[in-house]
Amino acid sequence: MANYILLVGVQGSGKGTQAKLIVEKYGLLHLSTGDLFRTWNTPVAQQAREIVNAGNLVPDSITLQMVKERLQEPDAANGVLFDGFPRTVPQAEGLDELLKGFGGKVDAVLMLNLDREVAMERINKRFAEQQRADDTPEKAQKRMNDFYNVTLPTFNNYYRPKGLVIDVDGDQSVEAVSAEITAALKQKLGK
């Protein structure tokens, strides 16, 4: 049976690093909407790329259309780790509807918790090393504000009451965070 897991955390919390480890362990497709916006080659993706490069959040309708297109690919059949998606209640509701169409549901929500200042230090370091156009300190600060004002309330109000949120301390070593995630998923999913 396919598993659908959400991975959420403020920019710089280690989502990308942990996603690689989770995908490898559980054989899931890693679906990062940020990566999808940067690499997917469709007209909708191009529109999303322009919005992201301006430092703004992509509208729900565009994001959901891209996710739907991606879920139809064969490599999504065993399940998906959603990285940084959904961000809003309409996206969460839309994802629930999409997954029903694939005979699934959200099984677990991994919330990587990290202090805002630590997250900003990590982002500044990453920008200095990688120089990603959508990862400037100014754009990161805007995204961080969006996370705390839009995304975090979505997860706390939509998924937490459903008992799906698993809080993980993101201010640990990569190995410690991974061990905490593995233990939580074993308890939640039985594997």
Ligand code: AMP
Second form
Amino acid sequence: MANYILLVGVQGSGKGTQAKLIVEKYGLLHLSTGDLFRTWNTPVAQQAREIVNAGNLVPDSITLQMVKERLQEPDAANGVLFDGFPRTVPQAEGLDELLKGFGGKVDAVLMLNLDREVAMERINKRFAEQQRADDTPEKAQKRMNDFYNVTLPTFNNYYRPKGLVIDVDGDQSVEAVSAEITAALKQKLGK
Ligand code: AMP
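Go ahead and give the structure of the form predicted in complex with the ligand, now that the form predicted alone is out.
Starting with the chain above, the whole complex follows.
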């Protein structure tokens, strides 16, 4: 049966690196809503791009519509690793509904934990090394505030009571984080 896994972590937590390793290992589709908003050319994604460029969260209805469209593509059939989604309770509820339609459910939530100060240090280092013209320290700060104020409480309120959250210490080497994730998923999914 297809597995649906959520990966959550603040910018700088190593989420992107771990996402790549997980999808390779389990043959999942990596569904990053941020990437979809940046690159997809469907009308709904284009509608969202202005909001994303301003550094704001996209409304739930638009986000859910886009995820729904992406889940209907054939490469989503083997299971999905969601990255950057859901970010709000209505999105989490909407995801449950969508997955029901595919005969599935959220199987595990991987939470990559990192202190705010450490995350900020990593992000500042990244900025110093490679300045992206479309990004600024102010936007990064706004995203970080959104993460701690909106995304993290959503996960703790919605998924933690369901026993789905797997806490992973993000303040370790890439290899150590990956090993922790592999062991936890083996226990949770039996593979
Ligand atoms: P990310 O690549 O996950 O940092 O996302 C980049 C931007 O895309 C965010 O700052 C939001 O503007 C938008 N975005 C991505 N995912 C979501 C989501 N689940 N809900 C609302 N907005 C989102």
